[in-house]
Each structure stands twice: as structure tokens, then as C-alpha cells.
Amino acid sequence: MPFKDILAFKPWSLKSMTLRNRIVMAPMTRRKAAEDGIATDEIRQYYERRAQGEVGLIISEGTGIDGVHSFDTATVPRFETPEQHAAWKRVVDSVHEAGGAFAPQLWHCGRLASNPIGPCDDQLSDRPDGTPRPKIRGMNSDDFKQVLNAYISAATASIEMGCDALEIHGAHGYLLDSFLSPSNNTREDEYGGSLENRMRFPLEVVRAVREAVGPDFPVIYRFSQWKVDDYKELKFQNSSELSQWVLALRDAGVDILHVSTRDANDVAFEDEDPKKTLAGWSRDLSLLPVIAVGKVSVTLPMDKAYGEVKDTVADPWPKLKLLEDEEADLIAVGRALIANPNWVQTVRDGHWQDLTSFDKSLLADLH
């Protein structure tokens, strides 16, 4: 069957968001802003790049939902401030030119950031230059107080600058991730111990986000089973915990589930179904729609990919054979991206092996 013909090239649509196809662009943090948050045009011009290679929805790289707690480096992209809403406003009116979708990612590094707070106090290991990492503070009612705030503005900001959705980012053990976490949370009040009360802040901030936005403006959750200190990580040991987790987001407010996996064909829980993937099991739980991602067209996972080994090209169709199966409605394209801003086209046409291999030196320079 000619890739032009699969339902990834499709067009699709929820609520207000209409998509020219199923390709998602994933969020990728790439750490070249400007040191006061402010997006520049070098990072317009590679959104408007992937858009004018006909990428369905770009979701932007993590953006700090503030300037306390939520950014690991200056230089990450902020959505704070009028400045940045207007450069982040540049990038959405190049990407809707170019007749694409944009929803921005809004991020709190929480116990991972150069300022960190989390569930608890708690002290990282040293960097791998050796130099420490700033002790982790844990969170206090007006902490509380002032993220959700922050996460009611960023998203009040993402529809007063013409957004199409936009993500929350609770993988990855950054703040709502480390929430879930039963390693990060050992918390005693409300919001730490059973399974319940780890998910209680999260939902807070989706619950929040969804009054700001409104009932019709789609609202995704970005989540995963591992972090990025902790690769083997399972915060979800059966079906049973997948369902109340996902089952919770979508009654909060959630329209679409991200579902990060470092390989979307994964099995997730081989001794309930050896052949269902983690996205499949939610889409499956939850009744909402589903983005898969996770090595889309490369061979090495994320965790390799940015050593000495090579990576090559891999043959995108197990990926895109997700739609057909019903396990996924939208496939989220990462670093083959980066490597190929025409990625999209290329596929559609039949010509993968035509692509671009990534390499971890594109991620210099904006491409």
C-alpha cells in the first residue's frame, strides 16, 4: 500500500483543531533562546520549517511556565512574559502560514531545574562534570499556589495568541511526573502515598488549565512510565493502574493523551497482552484519542542516540501501522525531524530511504 494512502496522511480533527494530517512534531528541547526566555527568529524559522513541510501539529519544545522554578537553563524558551507571548506569538502566525497546527508545551522542570522545588526535599547526584546540583526543595502551599497560577496564565496566553491546543508536559520525572513517582514522592499529606493522592496535584493543574481554556479548545497530557534519571522506571505496574491514571486525566479536562515511550511499539504489560503497546492500552482505557511516539524512522533509542554510535534510518511503517491498528490516532515525530524538515513529504511519497539520518551534531545549530 502506497504511504500516501495510510490514515497517517489523512486529515483528522477534534474540537476546534482541525489537522491536515495525523504527524505530530514532538516536543524536543533545543535550549536557543534568548537568556530572557524570548524565543528568536532563528527558532521561528525552524517551527515555519517543519510546518512547511506539511507537518500536521507542532508542539513546540518545553516552554518555562515561569521565571522561579521551572527552566533548567536560561536559554530555554519562556511563556511568561507580554515579550515572550509575542515572539511565541511570531512563531504561531509563520506555522499557521504554512497551513500547520501549533500547540506550545507548557513545562515545569520542577526537581530538575537550575532552581529546583519538588514533591519533597531531596538532593540529585553530582552532574556528570562533577559538579553538584542545587538541592531539591519540596513544595509548600504557596508553592502550589504559584505554579498553578503559572500554569493559568501560560495557558490563558495560549489562546489569546491563536494557538490550536496546547500540551501540558507531566512525563519525564520533571514536576508532575515526579508527583506520580513513588521514588520522588514520599510526601505524607494529601498529596503523597497512595496512588490517588500522587495524582492529586496533577489533576489540579489540568483541572485549571481547562477552566482557563474553556470547554473547546483541545488540551493534551504528555506522560510516560520512565524519567530521565531513571530510564527502567514504571510508575504503572498493571492495566488497572493505567485506568485510574488515565481515566482521572480525561474526567480533569484531557482531550488527547501523549504518550511518550522510548519505542512506540514497546509491549507495555506482556503478561496481560503480548502485543498491545502502552498508547494502545490508553486509548483502549481511556476512550480518548492517542499520540504514539517513540524512535519514529530511527534505530536508536534516546538514551543512545546522542553518543558514538551512528544511528540510520529505519523504515517508519511499524510506527505509522499504529493508526491502522487502532493502538494510536496521531504519530509524533521526533529527532528524524530535526534531521529532516521535509519528513512529512518525503514518506508520503514513498521515499524513507531517501532520509536523513540524525545525527547529534544537528543539534549545533538550528536547522
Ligand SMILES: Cc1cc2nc3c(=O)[nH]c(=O)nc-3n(C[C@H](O)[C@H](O)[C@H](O)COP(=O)(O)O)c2cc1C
Given for the second form:
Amino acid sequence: MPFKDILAFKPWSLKSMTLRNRIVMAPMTRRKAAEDGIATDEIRQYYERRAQGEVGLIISEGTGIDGVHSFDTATVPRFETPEQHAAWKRVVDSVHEAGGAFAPQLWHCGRLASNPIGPCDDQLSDRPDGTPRPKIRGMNSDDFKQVLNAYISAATASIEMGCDALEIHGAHGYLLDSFLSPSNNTREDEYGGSLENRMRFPLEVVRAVREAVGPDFPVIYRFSQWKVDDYKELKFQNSSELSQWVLALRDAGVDILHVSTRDANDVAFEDEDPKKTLAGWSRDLSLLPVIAVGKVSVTLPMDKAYGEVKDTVADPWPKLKLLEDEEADLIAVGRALIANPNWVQTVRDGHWQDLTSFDKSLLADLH
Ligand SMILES: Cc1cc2nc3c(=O)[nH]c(=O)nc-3n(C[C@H](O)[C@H](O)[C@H](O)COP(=O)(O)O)c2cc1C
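Switching conditions: you have the form predicted alone, so give me the form predicted in complex with the ligand.
In what comes next, the whole complex appears, and the chain from above leads the way.
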């Protein structure tokens, strides 16, 4: 079947959001905002180019929800003040003018922030260059309130500025994910211990966001098995644990699950099913639409992407086929969209071999 006829390039809609195709730009931190967390005009143009390249839904790079604990570098854009909102609004307007849809990724770095908080007091080992990392402070009841309020304000701002959806970053070892992780969360109160307790704070965030945005605005939740400081961690040992989590997300008000895997074709629980991916399991168990992600049209896995080995372009079909196989509803493209703002047009028109391969040097500029 020619690429132009596959599901990936057909429109899709949910609640108030309509997408011209099912290709999503994966959230990718660029750390190129102004020091006051304001998304610059260069950032606006970077997203505008992907919208002009016909991406269906653009999910922003992680944008910090507050000015105290949420970010790891001053040049991470933020989503807190009227000036920061105005800058994002210019991005949203440009994406809309080019026919795209836009969702900010609301990010709290938690344990990995420059001023870190987390489920418990903790100390990460020194950075590779030998400099010590700041001590992580375990969250108290004031912190819980402050973080919830920051999510509520950011969610309200997303609606006010005309975003099409929002994504809660609950993946990769950052704040919400660290609550789920038994190794990061050793609290002895109702927020730690059993899976039910470890899910409690992320679910409180989802419920607060849902209440802030009302029933018709799509809320996406991104989660992962892996985290940046431990690629091998498995939060869900089997489908029954995963089921508990995805059903709880659905009940709390999530509309779309963004299942962050490093390779979208990876099998999730081999002993239970020799083929099914984490996206496929999440979709079947929750009956929610799912975004799959990981290694679309790239060859190197994430942990090798910044090394000396050069990447080469791969056939995107094995990933795009996940939509035909009903393992996912939308597919997110990460590194390949940094290298190819017109990825959608190139692949849809049958020319994936002409894509530019991803190279870490592309991260130096916003092109
Ligand atoms: C430069 C870069 C920055 C990233 N920043 C984020 C981020 O801010 N939030 C997030 O959830 N994932 C982030 N990721 C992960 C991507 O969203 C995506 O899941 C990952 O790159 C796998 O997709 P790919 O193989 O198509 O690149 C980042 C990845 C890259 C390459």
C-alpha cells in the first residue's frame, strides 16, 4: 500500500481536537529559551516549520510549570508567567496558521531539577564531570499544594491561549514518574509503598488538571517504563500492574496515553504475549487512544544517539504499521523530525530514503 493511503496520514479527532493526520511531534527539550523561561521567536519558527511540514499534532518540548523547582536549566522554557504564556501563544498561533495542532508538555523535573524536590530526601551521585548534584528534598504538604497549583495554572493557561490539548509529562524519572518508581519513592505515608499509594500523587495531578480544563479538552498523559537515570527500570512487571495504572489514569480523566518506549516495536511482556507492544497493551487494557513512539525512521537507540556512531535512515513502515495493527492510534516522531521538518510530506509522498539522518550536531541550533 502506498504511504499516502495508510492510516498514519488520515485525519483523526477526539473531543475538541481535530488532526489532519496521525503524526505527532514528540516532545523534545531544546534548552534554548531566554534565561527568564520565555520561548523566543526562534523557538516559534522552529515549531512553525514543523507545522508547515504538515505534522498533525505538535507536542512542545518539556515546559516547566513553575519558576522554583520544575526545571533543570534556566534556558528550559516555562509556562508560568503572563510573559511566558504570551510567548507560547505566539507559537500556538503560528502552528494554527500552518494548519497544525499544538499541545504543551507540562514538565516538572522533580528529582532531576536544578533545585530538586522528590518523593523523599535523596542524593544522586556526582555528575560525569565530577561536580556534585544538589540534595533532593522530600516533598511536604506545602510542596504538594504548590505543585498541584502550578499544574492547575498551567492547564488553565493552555486553554486560554487556544492550545488543542495538553500533555502531562509523567515519564522518564521526573517528578510524577519518581512517585511511581519503587526505587525513588520510599515514603511511608499514603503516597508511598503499594502501587496504589505510589500512583496517588500523579492521579491527583490528573484530576486537578481535568477539573481545570473541563470535560472537552483532550488531556494526554505520557508515561514510561524507563527513566533517564535508569534505562532498565521496569515500573510495571506485568500486564496486571499496567492495567491498574492505565485504568486509574482513565478514571482520573486522561483521554490519550502517550506510551514512551525507546523502540515502538519492542515487546512489552514477552512471557504473556510474544508480539504485543507497551502501547498495544495500554490501548487494550484502557480502551483509550494511544500514542506510540520510539525509533521511527532512525536506526540508533536513544542511548547511542549522542555518541560517535552516525545514524542512518530506516524505513518508517514497521512503526507506522502499528496503527494498521491496532496497537496505537497516533505515532510520535522525535529525532527524525529534528532532522527533517518536512518529514510528513517526504514520507507520505513515498520518499523516506531521501530523509536526512539524525545527528547530535543538529541539536546545536534550532533549524
Ligand atoms: C533532544 C531530545 C530531547 C527530548 N526531550 C524530551 C522532553 O522534553 N520530554 C519528553 O517526554 N521526552 C523527551 N525526549 C524523548 C522523545 O520525546 C522521544 O520519546 C524519543 O526521542 C524517542 O523518539 P525517537 O526515537 O523518534 O527520537 C527527548 C528526546 C530527544 C532526542
